[in-house]
Each structure stands twice: as C-alpha cells, then as structure tokens.
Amino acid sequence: MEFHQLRYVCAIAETGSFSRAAERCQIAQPSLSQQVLKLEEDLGTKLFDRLGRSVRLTEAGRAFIPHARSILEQIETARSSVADKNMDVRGSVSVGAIPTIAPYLMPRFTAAFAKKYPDAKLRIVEETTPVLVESLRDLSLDLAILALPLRHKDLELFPIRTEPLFAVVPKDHPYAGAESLALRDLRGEPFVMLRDGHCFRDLSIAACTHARITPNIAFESAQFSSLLGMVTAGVGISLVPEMAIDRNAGCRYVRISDPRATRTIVAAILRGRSFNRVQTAFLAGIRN
C-alpha cells in the first residue's frame, strides 16, 4: 500500500470519476487505474464497481475509504508539523569556542544573534579544541569555533576569516615602532607563550619552526591578557592574532611579514548532522 495510492482511491471516490480523479492528482488516468488495480490486488477485494461510465463504491470500498481519507490527513499534519518545526525561531543552539577566540570574536556576534532571534536559546562553552571535537561527536554541541589545522575527516568547516599574527613587544624595545618584521628578527629573545593544551600555542611553534627560531620560553599562561601584562613588564615578547590586540595593554604590535604567520578560524559541524532554522542562521551569521 502506497502513499499516492491512498490518494488516488479518495479522490476517485469524491469526483465519482477515474479521468477527473486522473486530473485532480495530475496523473494519466492509465497509471492511476493501474495503481488502483494494485492497490485492490493487495488489499485482496474490490473498492470501486465499474458501471460503464460510472463508479461506485463497493462495500469494502465504503469501509476503506475513512481510513485512507485519516491517513492522510495524519500525513498531512506530521509534514505541517516539520514545516512549522524547520521555521522555529524559538529552537536552540550550543555553540562551542577555544578560549583563544570566544572573549574577542563571540560577545559582538552573540549580542547581535540574540536580538535578531529573542526567542532562540543560545549556549556558549569556552573549551580546548579536543573537547570541543568530543562534544561536536556526542551532540552535546551544534558547532564549534576552531582554528585551522583541523585533521579531523569527521568535521565539515566552514570558513570564518583569516588574520594575521603580531608580535607583542615592551615600548622601549628597538622594534616598538616599526611596521613589521620577520620571526627571525626575533631569534635569542625571551618569549611569553600560552601553556601546552592551546592550538595557539602550536601554531606558534610551528611558525617560529619555519623560521628556524627556537623560543626560549621565560613564561607560560592561560590566557592573553596575563601574557600582555608580562610584555608591559619586560619579561619577554609574545605572539597574538589580530584579534586579541589590546591598545590598552601598555605594549606595542607589530604585525609579522612571515607568510605562514597567520590564523585561520573556522566553524565546525558534525558532517552529516542536519541543523534547524536556528542553528542555520547562526553559522550563516558568523560566516558573514
């Protein structure tokens, strides 16, 4: 028993012809009369008496037809129903951010969101990237704000922006006022880096790698603001994205000429998982 079956034997029933019925379900009425036949054929009885131009009925046929006609109709609520759940705007959606990201990039964003969507509910965690790829995979989290490298060919990414990468040094460092310079300017100073666990962290290695410079780490911190404050006191120099300058912090930035020296954030799905109107319009949103 087909859906479309069910249609076509109501219809008959209501225009009391099987070439209107062929017309409402815009079907050829051959194709329609072959459905019902199978339709019959597996139901094992007759629905409708052929009398000549006529149809009528048949017993079985008076019976069936509520049935068919209360199919539907379910049918036709459970689609209305996902409809009406795809326009949502009162949905959730659990974002997840590295801590190198959520303080800078995610209060404007999430200020906007919340007054374009009052009725969504929105939950932020601030956490490590592994964490956040575990949540991505056990559901607990919708999407994840990361920085790229990402090796994980479970993710889908969506690119968010690139930016690049400054070097943090006191005001009276002899490079305080120039534009910008090469990691291998910086080789044999003191740096302040962030603690193992943060992709910033790595990505900072690697770029000083490739320059061939090796950091010789003074201080390690979780947090850009307790390593901004070591700069000002003349601890050693740091590396920050764009995005995390402080023109109040009491250092200078200057921007690295190093072609790899930059960071490339992106967001995070599950691939596979389908999102609802809400969940849609917040990555639509941050991507913009």
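This one's a predicted model, so the numbers in the text were calculated from it and none came from an experiment. For the two forms, the rigid core is made up of the largest set of C-alpha atoms that agree within 1.5 Å on superposition. Numbering follows the first chain given and starts at 1. What changes on going to the form predicted in complex with the DNA:
Once both forms are overlaid on the rigid core, the distance between the two CA positions of T162 between the two forms is under 2 angstroms.
The rigid-core alignment places the CA of T262 less than 2 Å apart between the two forms. Put the two forms on the same core and the Cα of V278 is off by less than 2 Å between the two forms.
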Second form
Protein chains: 2
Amino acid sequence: MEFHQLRYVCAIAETGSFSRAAERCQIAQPSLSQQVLKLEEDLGTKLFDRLGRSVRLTEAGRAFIPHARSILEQIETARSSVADKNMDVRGSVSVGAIPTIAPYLMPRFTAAFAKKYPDAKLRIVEETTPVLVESLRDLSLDLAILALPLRHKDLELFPIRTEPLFAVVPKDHPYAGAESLALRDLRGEPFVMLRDGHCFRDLSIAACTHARITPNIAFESAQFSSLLGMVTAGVGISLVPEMAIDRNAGCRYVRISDPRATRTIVAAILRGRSFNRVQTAFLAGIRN
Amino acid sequence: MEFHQLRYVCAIAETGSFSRAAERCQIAQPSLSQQVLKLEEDLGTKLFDRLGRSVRLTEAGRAFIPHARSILEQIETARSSVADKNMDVRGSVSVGAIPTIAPYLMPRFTAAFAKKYPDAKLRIVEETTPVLVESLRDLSLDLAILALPLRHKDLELFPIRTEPLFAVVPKDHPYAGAESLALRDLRGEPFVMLRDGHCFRDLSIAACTHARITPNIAFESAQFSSLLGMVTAGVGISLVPEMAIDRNAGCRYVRISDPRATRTIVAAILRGRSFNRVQTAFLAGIRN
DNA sequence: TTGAGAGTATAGGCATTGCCTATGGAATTT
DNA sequence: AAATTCCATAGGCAATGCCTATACTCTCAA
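For comparison with the form predicted alone, would you give the structure of this protein in the form predicted in complex with the DNA?
Now the full complex is given, and it begins with the chain already shown.
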C-alpha cells in the first residue's frame, strides 16, 4: 500500500471512472489502472467492479475508501502541523547569559524582541559559563551569550561583538583625566576584581599577565556594581568591559590601549541543533 | 512522503537511534538515513537533531510523530476492515429465481444455507427471466437462477443441472402406464401450458416444433400447480421439467425420450462483479 | 447490423527510486 | 592514543512507477 495508490482509488471513487481519475491525478490511465490492480493484489480483494464501461465500488471498496480518505487527510494535517511549528511565532526560546553581560545586553534586547514577537515565550537565565555550557548540552538551554575564549568543540559560536576594556579609577585618581592608558601603567595599583569562577576575571588576569603586571587584588565580588562602589570609595581600581560603563557612578573610565585588552562576546549553540522560528529570530537579532 | 518513511521515523523516535531503527525495520542503516533525509527535505524541516552520537526529536519532529503513528495505525485499520469485509459471514446476498424453479429448488436450499450461515442476510425474489436479468444489471440482485437458453453476453453463467422433460397425463390416459414416449406421439393431443412470458413455455414450444408437432393449447396459466389441476380434470396434457413432478397429484408422469427435450438450469451473475464471502458461498453451494 | 467511440487492461521500454555494500567523518569509550 | 560506535556520503543495481502503443470489450449511432 502506498500513498499514491490511495490517492488514485479515492479519485476513482469520486469520479466513477479510471480515465477521469487519471486526468485528475495527472497520470496516464494505464498507469492508474496498474496501480489500482497492485493495491487490490496487496489487499487480496477487489475494490472496484469493472462492469462493462462503468466502474463501481465493491463492498470491500466501500469499506476501504473512508479509511483511505482519512489517511490522506491526516497526511495533510501532519504536513500542516510541521509547517505551522516551523513558522510558529508563538514558539519558545531559552537563553542564558553570563553575569558580566546579562544586565547590560539582555534587558534592552529582550524588550525589543518581545515587542517584535509578542507571542514568543522567552526564558532568560543568568549563570556562569560552565553552568550555561552544561545547560546547552542537556538541551535545557537553546542559546547562551558567552565571552571568548571557549574551548568546546561541540558548540557552534556566532560572534556578536568585540569590545575594549576600560580601567575604572576614583574621581581624584592621577589617571582620572587621561584619555587612555597602558596596562603596565597600573603596576603597583591595588585592584578590586570579580571572584574566581567568572570568566571575566580570567580574562582580566590574562591581560595583566600579558602586560607583565601582577594585580594586587584588594577586594573581590560577584558583580560589577559592587566593584564600582569600592572604586568610588577609593579601595582600589578595576577593569571592566565597555558595556559595563556606568556614567552615573562616582568614577572615571579610562580606555586600556593594549590591543589584546578586549572581550569578544559570542552567541553559542550546541552543534547539530535545529531551531524553531523564534529561536532563529533571536539568534539573528542578537547578532545585529 | 511515503509510508516506509513514516515507519522509519517512528522507529527512530522509539529506539532513539538510526542504527537500532534500521535493525527494527530490517534495512541497512545508510538506507534509513537517506529516507529520513528525504522526508525532512520533503517537509522542509528537520525532524531529528543529530547531536554527536545521539539523536533527538526536534520540535517539528515532536509535532510530526503523533501524526505519523496515527497514519500507520489507520493503514492497519484500513487493511483489517477490508479483510473483515472479505471474510464476514454476516454479509448479504440477493437471489432471484424464475417461477418454474423457485418453489422446487429454493426452499430446501435456502433452509440448508441459512443453517450453515446463520448470520447471513438472504433475500429471495421470484420473477420472470427478463425482470431478473434487469435486476442483475442494476445490481439490485447478486445472483439469478435461470434456465437456458440465454443470450446475454454481460452475464456469466454457472451450470447447475440439466433435467429431462416429462409429459403429464390424466390417470386414465392411454399413455399413463408408458415408461417413456416421444414428443411426436403427442400429436393431436390438447395441451395446457404456461402463458407467454415464461421461458419454460418457449422451451416447450421449441421442443414441440423440433419434433414437428404444433401443440393445441387448450388452457394457459401462470403456475404449474394450476396446470396439474387441469390435467387431472382431463382438460389436456402438459410438459414439465423433472423437478416439477408432484407424486401426490392425480396424474401420471411419463419421461419424454427426445434427446433435446431437456432444461438446463444455471446460476447467472453480472460479468465483472466481485462477491463477498456469503455470495461466494451461495454460488458455490447451489452448484452442488 | 456495422462501424465509430469510449473505457479498462496488457505489453514493453525507460527514468527514477530504494535498497545494497563500502567507507568517510566525528564523537565517545577504553 | 587507539578502538569502537553512530550517522552521512558514494556508487552500484534491482525494483518500481510511469510512459506510449495497442488490444479487448462494451456502448452508441447510423
């Protein structure tokens, strides 16, 4: 039994003629005749009586045709359900972002995205890189906004942006009015930094090590805003990515001139994943 | 979209692996892989994510699989419904018989048939040959028990029995004690016969004509029993087929020795008709 | 009664399809 | 690091579905 055979027998049942059914199905009449014969052999019974020049359903045929019609209808329903799912703007997307990106990138972007896809279901989580990578792997997250470097071959990465690092200094700091400075200029300064586990801390230390300075870490925290408060209080200076600049705080931001003092933000997905319309739109949107 | 593709994707959904699905479907894994790819191209979306060495349904796949399962189930239901109909002992059969056969053949046979097929639905009608032939043609009858000669190419005939003709004479007739007689011996005798429209009348007259006698028809009726009454009363003699012999009547039956003085009874169906189990059984039964 | 027309069935040919085996590529396990 | 496992690709081939041509039968009109 094949689908085209079902289409042919239904066409015969509707038109009352092999020839007209063949026209409707856009095949030659002998081809249709052969396929009907084949189906009848497969089922072990005649579906049509050939009475001279007219054709009539047999009892078995009358029993069969409603099933055949239903199957063909369900094929269309199956196609539609897949097409709908594929184009559904009511889909969901789960996105993770690391804490040094989430508060600066996600609010504005997700507000704009929700406006564009009002029926989409967004789920945003803020976690560290290892946690987010694991969630991508177990498929509880569709997308993660991370920072390089990453060494996961099973992830497919889409660059979003590369931003310079800035030194945050107290208002009365000698470098407060400088247009830029080199990392080596910060040798001997006390630092306030994110604690272990944050990839930005690793990035900062890597940049310092490359500039041959060993940062004296006077204070650690889990969020930039705490760090900024400490800088304002004169406890020490810090490094932040450009997106974390807060113009209203009592600090000054000075661009780091070292060419390697940058952070590349990426969107990461698990390699091999297929996405629905909403997920695809989110990924496309956040890259622009 | 083809049935085998649906079988393959359902097997993957159930086993979680292309390789195990291929085993279950008894085809090589590359063949299954290609068919899944073809279905995905046809639908325009991925049904499965290939994640390293594991496979997982996509959203579109999760939407599709229930439909695919339902379609495959319905295919089996369709097959079953046809097979059931083909083997159903509760089917119906409509049979016609001409008046010179019906009262002698149908009662005993239909009683035996009803005992053998208690759930079958029998419908028996008694009509003349032209009416029965027309009913076969418009499909209101499945089978007709008729007598030769017939000249209908659209009918398929199955011989039941050939029986000799008998002369019916009064008890005190000179031939009453004869073992047999030739038709020519009846020249000059008055006849009582069935009226026009009955094929047995045509048969009788044809036999007489062939024997070179012109029967003097003193009385006509529509049934043998009336004819028998007239013979008993001495109004004339008659011809009857063997099956119409009534041993309890006040007449004597003498076999006609002319070799052409016979009647062949046949079961007739419309050429090209397919039959259900009950109709097939009836036809087979009445031929034995 | 005869010939034309209409409809289904058969025959043979051919492009396409579904399956095969062999093997490549990548991930996972030992 | 090597072996194993799983899916994907490649090339070959038998089976299939369609084609055209035509046979056969029935119906209709002259």
